[in-house]
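Just the one chain here, laid out as structure tokens, in the form predicted alone.
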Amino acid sequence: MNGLFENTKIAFASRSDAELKKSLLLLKLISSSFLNKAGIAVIKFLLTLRLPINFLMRRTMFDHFCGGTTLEESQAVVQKLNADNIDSCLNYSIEGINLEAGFDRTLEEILRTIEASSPELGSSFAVFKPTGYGSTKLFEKVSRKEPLTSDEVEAWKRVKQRFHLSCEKAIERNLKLLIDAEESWIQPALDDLLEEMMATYNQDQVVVYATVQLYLKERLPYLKKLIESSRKAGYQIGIKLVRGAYLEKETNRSLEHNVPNPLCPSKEATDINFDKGLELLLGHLDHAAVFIGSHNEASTLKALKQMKNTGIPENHPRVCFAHLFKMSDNISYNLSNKGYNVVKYLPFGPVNKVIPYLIRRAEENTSVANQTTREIELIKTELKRRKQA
């Protein structure tokens, strides 16, 4: 497997010189901690002034990280990826909703996305963010097991109904449904809700996937417990395995509230946690399906080695490797070329409404500087190879 991810000709075959140069410029900006933070600060300031910044965002981060402004526009990207044997997961990436009308609109868009997706068209997965279906405050209150007011009881019923409607639509379209994780302090309510969904819809097949963030110390024990409890209860589990997306927020909250930091003590500890979780799931494919959301080459190679050593075929239907659109193409395209199942996470939505997602994405990249540096070097290598060809 050594050298598997070094083939830049395969990795970037679908991208022109101009596209690669544009990506290179943006990644250099993101990789600079100072420029990244300054850029994010400028964007937030312009937003507070309610100035139109759609053109700026569309020409930079949006085009790099997103498939389009609409579902229809994104379908062209889905078709292009499908031509390279790479599946897509369309992600309606709107965040920061707080009103019931907004939750209903998000549900409508998610259902429309699921309706427009199918394995035959190159999109076998759908996804939604739980706080797109209910308020963070409500999830937090349910997580703390606090009594709900009558209005909150009704609101929680509507949250559950939105979850059920999404699962039912996914089954109708023969899709798998990924449900994102949230911050640790609202995760308990989400765990209970997702276990309820998996017990309902994962009887004969794996439809619902819960997201497990393994930068949280307690999630590996939770994963072990979930495997055991679901076996006893007679349902299967789907797991989207990731390291984690709220590093700074989790740390800042633990300091503000003077509570223990829930994160692993180091990047190395997180890597160990992730690899153990992945090894565990690959050893239980009779009962679990795993969606491996990682840009980490070392973890990917360990998974490939385990698959080979234990006789798991490259195209096993319960194993897929997933990466963000236009990120880690050296992993995505080279894995696909070897016959593994690969999915690209494809965010879309109106530019102004996707800005919170894009800001979070840029902030996350400051914590994975080595990954961004790797992307930059690979693009430089490919541009040099093309020039010499």
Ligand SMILES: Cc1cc2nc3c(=O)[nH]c(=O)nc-3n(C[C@H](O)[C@H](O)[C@H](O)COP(=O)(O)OP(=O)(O)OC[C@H]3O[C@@H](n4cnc5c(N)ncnc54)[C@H](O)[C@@H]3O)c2cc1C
Contents of the next structure:
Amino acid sequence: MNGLFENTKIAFASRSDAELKKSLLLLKLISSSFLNKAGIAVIKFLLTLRLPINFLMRRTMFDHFCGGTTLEESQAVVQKLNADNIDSCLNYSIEGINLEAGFDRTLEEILRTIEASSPELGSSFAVFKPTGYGSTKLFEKVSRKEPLTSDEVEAWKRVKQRFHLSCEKAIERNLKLLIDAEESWIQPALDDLLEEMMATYNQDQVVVYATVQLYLKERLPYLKKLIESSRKAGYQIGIKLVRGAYLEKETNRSLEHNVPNPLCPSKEATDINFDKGLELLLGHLDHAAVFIGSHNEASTLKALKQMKNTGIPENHPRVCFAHLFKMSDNISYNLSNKGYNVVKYLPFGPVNKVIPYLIRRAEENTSVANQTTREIELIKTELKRRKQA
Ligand SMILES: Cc1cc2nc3c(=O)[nH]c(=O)nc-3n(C[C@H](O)[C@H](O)[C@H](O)COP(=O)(O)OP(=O)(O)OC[C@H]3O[C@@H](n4cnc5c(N)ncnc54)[C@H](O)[C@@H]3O)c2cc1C
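Please move on to the form predicted together with this ligand, as the form predicted alone is already shown.
Below is the entire complex, every chain and molecule, led by the chain shown above.
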């Protein structure tokens, strides 16, 4: 297995020299802490002035990290990935919605995305963000088990209805549906909701996947309990396993509210937690399906080792390795080349609506700086290899 992810010829076979050079430039820009912070500040400032920055974004971050502005545009990328045996999960990436009309529009868009996806077309997964379907405030209040006003009771019913409609549509199209995880303070409401969805829709097969963020200390015990309780209740579980993307927000909030920080105390502790969670799920594939959302090479190699040692075939339908579009292609393409199931998260949406997602991606890149450095090195290696070939 050692050296599996070093093969840059396989990793970048689908990208031209010009594309690689463009990626290199952009990655260098966002890996520089100063330029990254300055760039984000400039974009936010231009946005407050309502200046048209779509062109700038389209030519840079958008083109790199997104599939297109519309579903139709993104299908071309889905086909390209499919030709390399890589599955796609079209991700309608608008964030920061907080009105009922906005939640309904998001639902429409998600249903349209599910309708346009199918395993035959090379997109077997669909995804949505819980706060696309209901306000963070409402999720928070339900999480705290506070009494709701009559309007809130109605709003919560509509949230549940949007979840159900999405699950039903996914079943109709023979897709699997991933539900993202966000901040820890809305997680209790989401746990209840998703356990209800899994009990309803994951009877004969795994359709619904909940996301478990293992940078949160209490999530490994939760995962163990969920395996037990779902076995008892007679339904199967789908789990998207991630480390977690809201590191700074979680820390700031715990300081502001003077409550214990829910995060693992260090990156190393998160890594241990993540690997234990992954090991646990790979040991329960009779009952659970796992979607591994991580660019971490060491964790991926551990999973491959466990699969090999316990006789889990490379293409086991309940194990998927997932990465963001144009990230960790060295893992994606080399895994796919060896017959493992690989999925790319493919964000799409109107440029102006996707900007908050892209800003979050750029901000996240400063906390996963090693990863970007690794990408830069791999692209340089490939460009050098091509020159010498
Ligand atoms: C397909 C896919 C889907 C995703 N979906 C979601 C989602 O629904 N919700 C979500 O929150 N995230 C999601 N993510 C993002 C994910 O949680 C990580 O932020 C990102 O993938 C980086 O983690 P890593 O395992 O890839 O790599 P690594 O670079 O090994 O890990 C970086 C991560 O380690 C953790 N970490 C870093 N420093 C510390 C520290 N000091 N203390 C504790 N922990 C630390 C953080 O979680 C950080 O993001 C998704 C990622 C992918 C690839």
